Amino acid sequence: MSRAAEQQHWLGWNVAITGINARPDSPGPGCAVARCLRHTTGFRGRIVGLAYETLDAGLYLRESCDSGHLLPYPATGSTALLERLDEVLCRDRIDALLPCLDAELPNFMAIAEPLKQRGIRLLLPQRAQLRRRDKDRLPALCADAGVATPAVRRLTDEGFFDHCGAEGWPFPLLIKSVFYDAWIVHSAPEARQRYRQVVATWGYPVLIQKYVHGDEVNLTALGDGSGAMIGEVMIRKQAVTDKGKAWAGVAIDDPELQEAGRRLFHSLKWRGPLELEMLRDAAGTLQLIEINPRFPAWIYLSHGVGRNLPAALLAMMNGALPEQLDLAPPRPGTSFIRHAQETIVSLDEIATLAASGSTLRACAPASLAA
């Protein structure tokens, strides 16, 4: 196959992946989507990974990325960002880009458009639909879609939990900021606690939701914007952080499950991919906790039940339609447990990352490379 047939198909593209720390109480999806494309049988493709610490670990492990480059915060928006994606395509061709994490989209959704023009392809949702699965929305879309959910309330005076049971929001509570943590509080000191640093972090407004006790069961799938759902894959938590993260899950066969699925893909007619995360309650009812829009830090399971969804995407960019994705029956019962360990990485490759802004592994574009 020629260099530029091989680049015309998704297995020889270079795939750039944020989110690829690998915080043990909360790591980012990208090292996992990385690895679900390293094990795509004729893979052929680099993977550039794009951080936005010095220490994301992804960085520095090979196995995860082939060169990695420092980005702009999101606060600084969509300019900053489509300057540096500019500076980065001077010593890396992109063929496809996969945001992993919340707080980013909006920026990559306002440059897709600059993106597709410089030949970087992306399959990103609209503003409406991403707007509608935000943490204080979701009790209308679930309203829409036939699905429970707990109350959910924005807060902007910490006052509030002094009277909070007078006023039907008795402890426990869950607190959450609109992107990311979220805590189980059981007294007006301890929320007042967890809302300033969600404040701190986050800014405001800070989320309040009635909690509920039960069993967790996520479901991960790529949605086309039709309404689809494809490829669900779907697991129960045996193990959490303190962030609730999934340390341990084991995947699971739950039609009631999939049919809440289902329910919400085509409420949404979501583009691209998508986790929900729910709980069984004591009632046998599942309930909508949080829709993540984005592949789960977990997905690497998705790989392990014979259903690689981060390769089916890059499919699906390619133009591949759902029935011609190769997405296998997932083998429920199939586990996985995570971990931490040490890479080693020296002091230059760090100092370099600094002061560059790219790994030593970076490489020259396609047209300098040719």
The other form holds:
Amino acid sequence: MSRAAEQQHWLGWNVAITGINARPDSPGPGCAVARCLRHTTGFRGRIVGLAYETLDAGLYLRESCDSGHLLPYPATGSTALLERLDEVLCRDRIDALLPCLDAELPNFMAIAEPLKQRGIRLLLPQRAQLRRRDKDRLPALCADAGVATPAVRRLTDEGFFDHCGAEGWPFPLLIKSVFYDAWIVHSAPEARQRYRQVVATWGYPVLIQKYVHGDEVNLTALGDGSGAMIGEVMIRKQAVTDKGKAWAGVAIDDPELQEAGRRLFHSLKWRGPLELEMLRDAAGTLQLIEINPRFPAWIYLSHGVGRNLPAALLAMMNGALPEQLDLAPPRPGTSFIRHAQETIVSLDEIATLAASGSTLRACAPASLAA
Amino acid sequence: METPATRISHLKALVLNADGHAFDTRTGRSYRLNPPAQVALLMMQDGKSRPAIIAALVALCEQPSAVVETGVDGFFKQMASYVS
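Now that we've seen the form predicted alone, could you pull up the form predicted in complex with the partner chain?
Expanding to the full complex; the earlier chain stays at the top.
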């Protein structure tokens, strides 16, 4: 296949992936997305890791990323991001980019058009779609979709916890930021402590959600913007870390979860990957807890059940229709168990990255760096 | 207990292997079933009645009917509790 033809088909694309941090208690999805692509039959492209910290493991895992580059933190804005990506493009050709972290999505949305002009494909939701799945807007979305969800309230005063029970918000409660982190709190002093922690880390507002006890089930799938749910993979979390992240899970085939997902995708008209986090309460009702606008960290299981969703996403970005995707029937019972292991990194590698922001030494024109 | 209070679609979501391991494809939960329970589950999935299941197990296990009835009713209760 000629070089030009290679670049036309997604199997030959160079794919940039973010979220390649791999802390065992709360890994980003990026390395799992990379593994899915590595295991895609016929994939010949390079995988370019985009990270925010020099100790993000994906930068050094050659089985995940062929090269890696540091990005400015999302808080620095979309202009800085585009400038940095232009520098990266001097070193690495990028044909498609898969953002894997919630907080960076607004920046990537803002520069989607300039990136398209540079030949970089993205499949992102629209800003309004992203906003509709915000944690504080879930009740409105769920009312529209006909899906149950616990009540959520925005807080700007920790004094609420002194009389929350009288206002219909008895402990235990969940305290969350609008982006990440969630804690179950059982008393006013504990709630105040977590409230301050959220404010210090993420700022206002702080969200509280009524606590639901039950089995956590997750669904991930793709949307093409039409309202269809494509290639859904469902799991039940079997074991979680202190942060509630799954380190073991099993694929399931739950018609009720599937129907809830179908309704939410239809209501959102979502474009790109999505994860639904739901709890089945004591009465058997599925309650939506969160919607993540990206692949989950357990996405490698999608390869394990024959529904390699990162590969399917690239195929869609390359123009494939849902019925043309390589998606096996559900395979309930297939499990994953996450484990941590060390990778050895030389001083030279760290030094190169720290000095240049990239794992690649030479700065070659994009046309030579493929 | 005349009939098991478990929806047939939920029962059919249980996949039983030769070792007596039952996996609920709907919920992701796993169970271990002894041989009489395996027979009872397969018959429940086929829509067989309580008397039919008891009769089959009486013949298979060579136990008094009262003993089998107690065991079958206990199994129905567990199924209703875990699988419904």
